[in-house]
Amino acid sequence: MTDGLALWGAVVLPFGLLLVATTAASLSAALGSAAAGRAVPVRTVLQPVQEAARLLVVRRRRTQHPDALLWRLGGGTLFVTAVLAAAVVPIGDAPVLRSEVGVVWFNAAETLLWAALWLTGWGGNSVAGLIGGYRFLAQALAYELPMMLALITAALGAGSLDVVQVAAAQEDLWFVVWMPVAFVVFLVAALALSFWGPFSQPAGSDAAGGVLAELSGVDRLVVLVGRYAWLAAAAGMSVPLFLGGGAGPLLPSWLWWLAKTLAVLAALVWVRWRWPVVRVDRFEEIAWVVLLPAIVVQALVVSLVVI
């Protein structure tokens, strides 16, 4: 590591991740209504919020003979993990952990998210929360290769894990220009790792709700912000890697990084109401037989150019 983890960065940092994940939420009621045909009210919008503070004084409901210490760790650890991943995420210039390797910090961090959810699934004893628990991990076997490809292609073309040297070689044309395959590829993992839209089967309705079947109170408060928040992580990720960063005219860095971050998480939660739920087992072929040879020949592009 170059720079510690700055004091003002480990305050900071949860906050405006809590922020924008708030604002992801925001945008995703308002979708809905848009979606249905309805217009779209002021407490449309602040609908997530009331849900918040309902979910903070509602009793918590309880299964019978649950690990309720693993439950309740599994649940926190969600929002935990996305924290550690934006650590490493450049606004504007800097991030708040400065690494040599933050692409492999990233990656790290997002795959502590499978023991999270597992727990969250497993701990309160109920068939539907296990069954959401291994789809998750079987959906997270079909992402997760295709997503390191598209996090090491990013990092080939600039010749360094650092994720502020992969936005600084964007100085003259952004990765996404002449890697849009990684792009979109790491966009599709955004979703299935923040279990949302077409790859939220492991909080399916046909299971009870999955993970979320036995979640109440501040337990479920807890997941579901841990939810929004991985993906607002991954879209705040897709800019440095992809996006060139800070890069732009006028505007300080750090608002261009903003303005190219809520962009971007605008598109992902856009999908969750114009793309049908996808099982498990066929995202599992998709991204076996479509996804990873074509992030294979994108990497191998890549590495001519750079060669």
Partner chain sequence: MDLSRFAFARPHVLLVESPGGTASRLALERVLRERGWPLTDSPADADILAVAGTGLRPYADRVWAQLPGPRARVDLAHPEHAGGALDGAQRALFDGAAQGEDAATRSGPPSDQSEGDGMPAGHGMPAAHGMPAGLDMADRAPDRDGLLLDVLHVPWGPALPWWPAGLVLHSRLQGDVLAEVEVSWVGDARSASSFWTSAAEAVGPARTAAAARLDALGRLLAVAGWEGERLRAQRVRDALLDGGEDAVRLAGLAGLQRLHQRVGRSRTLARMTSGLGRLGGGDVTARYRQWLTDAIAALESGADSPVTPLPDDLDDVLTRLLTGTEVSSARLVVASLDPWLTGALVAGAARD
The other form holds:
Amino acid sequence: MTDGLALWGAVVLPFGLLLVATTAASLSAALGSAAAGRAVPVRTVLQPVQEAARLLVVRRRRTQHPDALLWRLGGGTLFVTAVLAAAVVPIGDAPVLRSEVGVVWFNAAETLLWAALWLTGWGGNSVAGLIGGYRFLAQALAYELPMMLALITAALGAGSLDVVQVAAAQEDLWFVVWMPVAFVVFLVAALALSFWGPFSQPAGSDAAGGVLAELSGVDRLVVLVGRYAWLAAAAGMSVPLFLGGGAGPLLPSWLWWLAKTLAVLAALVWVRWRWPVVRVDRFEEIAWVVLLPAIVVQALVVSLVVI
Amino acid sequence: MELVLAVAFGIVAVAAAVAVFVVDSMARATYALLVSFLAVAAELVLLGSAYLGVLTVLMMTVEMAVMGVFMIMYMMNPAGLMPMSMVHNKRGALSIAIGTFVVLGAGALLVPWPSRTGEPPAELTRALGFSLMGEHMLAMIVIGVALLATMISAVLLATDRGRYDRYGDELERDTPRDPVAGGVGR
Amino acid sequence: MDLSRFAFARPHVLLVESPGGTASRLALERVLRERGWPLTDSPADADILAVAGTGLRPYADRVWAQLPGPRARVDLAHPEHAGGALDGAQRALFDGAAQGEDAATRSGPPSDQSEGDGMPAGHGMPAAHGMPAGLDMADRAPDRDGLLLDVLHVPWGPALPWWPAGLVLHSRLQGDVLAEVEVSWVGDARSASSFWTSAAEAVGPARTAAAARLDALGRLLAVAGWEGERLRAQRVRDALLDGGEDAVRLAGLAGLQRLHQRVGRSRTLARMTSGLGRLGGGDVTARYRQWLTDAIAALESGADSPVTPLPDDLDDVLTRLLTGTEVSSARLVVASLDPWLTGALVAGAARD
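Alternative state: the form predicted in complex with the partner chain, after the form predicted on its own:
Once more the chain from above appears, this time first in line as the rest of the complex follows.
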């Protein structure tokens, strides 16, 4: 656990993550305006800020007999787990926290998200929230194994669980070129874990907002921030895993990392406006019958190449 | 610094473990147990076994999250929110717990631990992998497959609907008869 | 109050429809879309409660009690006042002093227990399944898969967004499965059809036939979680209902064909809806595809397109179709039958 950026990195990281997450929210707002057939003025960029101000003004909601402690704890933990995950992502060459098991670390932070989001849905003592929580856990079980195998496949190609070394191993050829399935599975999992776009059924409108159903004011704000932060963290992680990390001509490596991250993030945000929501009960079968075998074959191919 | 952290996490682990028996709700007990495990995982990381520590976080979180859901689904208790006693056979449980703690604690303090002779390898995770798998690769593979087969058979035995229920006695149907159709569209 | 002006520049609106409120709903939807004010799914996220029509009083009041505040309310009886009413609601949100007073008069979390026996337990939102003081034990009963699970009694509607006006679905819920369903109605739900009859007089039967189907499609897409295409369907619908002939020729038909490409041919949407709510040989997928082809046919031929007839005892059909489905499937099935349930599609209704 050495070799990371200095301590200031840990201080700056949450703010940096917040900034990238806000970019994602701005982009989504712009796409939403375009979909409604309205002009997209420059000030649409500020919409997330305005939205945050609104949520700060709105009062917090109370429900009957909630488990208030666990409810608030769940919502508040979302962003923390996103920061933990982002800590092992190399910003160019060096992550805030260099770990020889960075890939597994990312995975572990993501499972903490499971627990946090379940509490967010369940804690409010609301039918809609509970349904949202059930849906997220079912979805999580379905994407988790493909996700783990996608992470392992990248690590296998590099022969290391250290994210920095995984990025370094792509000097000649980006992993996305010969592990396309793993890359796609990782992105699908990224959407699913941030319950975004096609995988937003845990917060679906059919269940009055699911896990978000009873959240208002600052409670809702922290959950939404956590969600965008996870989207950003996952996009940031996909770059060192599959897109060569900070490699690129002329520009400094951190700038290349940022450019690639924003490109992946934009794609993830765009998906929300392009596809309908996928029902969890149907995704379940797709995950087990299609994604899992596909990624196992991908892992097998990579192992054979490595040997 | 590390000592301070180790002590702090140790206190958190024990306090959360005590909380498991003190709190009066299933969910809180489950999550208190999770906090305890997370603190133990942090201790492992501090000891230099990052891999084992992170793995503990991963496994335990998933386990607790799923366990919580099942408890809440099956309990005759609205969404697990009603206060209830989390302990059965208080006296027996307490004596076993304290007994185990004393034995293990005494062991930790009384055993003459050998002093370190070499240096730890640069890449601990790799060393761990080799020492586990290097000599016993075949055994590990066999155990892995056997475990997987066991899990699949257990699920098969537990489910009340097999393929004859889904596809008919002669397996004659093209599409299975399920209460809910899956997403692949078979 | 500069901060609240900035904060509520784009207030979130919870829009529910009461029987006979179709015209008001359409007017509200259009103004909200043009202003970019988002429609929300739950009272917790709403700043403004907009009730289209006036027939939902007790139910809307209970949803109103669940808005966290600052809050404002619009009860729209006359569709032409939609813009002004929403302006007024936004001004009410800016008024910090009045909102403070409003907050002071409220105490404790909203109760959504049904009060007394006479009142139907339809608070609309499936909110906290509030338990009487002291917390009751939940019932348990065997569920669809043979497990013994908790049972909750949850009403759906009538004050629920994207929901047929006036429909109340009393459900016995296990997990997210509707183990038992009972259908009832508030007011004269079928009176909604009068809006489409008068629209047919104003803009002609062909455009009305297409618009009614696009309205249904928009609501289905909202429930299916496809916001971008939902907005497109509603834009085309509004163009059909009040654009000039040229606008319809340009925007209407082109927009419809694009919807047909994107939505009608979407394999993802088809996969998510296939096999649900089978009725007369067609499932949800077949029904929304039929709406699109019917709408295009109506516009191209300039005449009303015939409506696929459904059984008259739709309430019993609904009960049968919904029993044993998950909430998400149930919402899709209800949305796919919405135009028949509310009388927007009745064989011959859109004809002169």
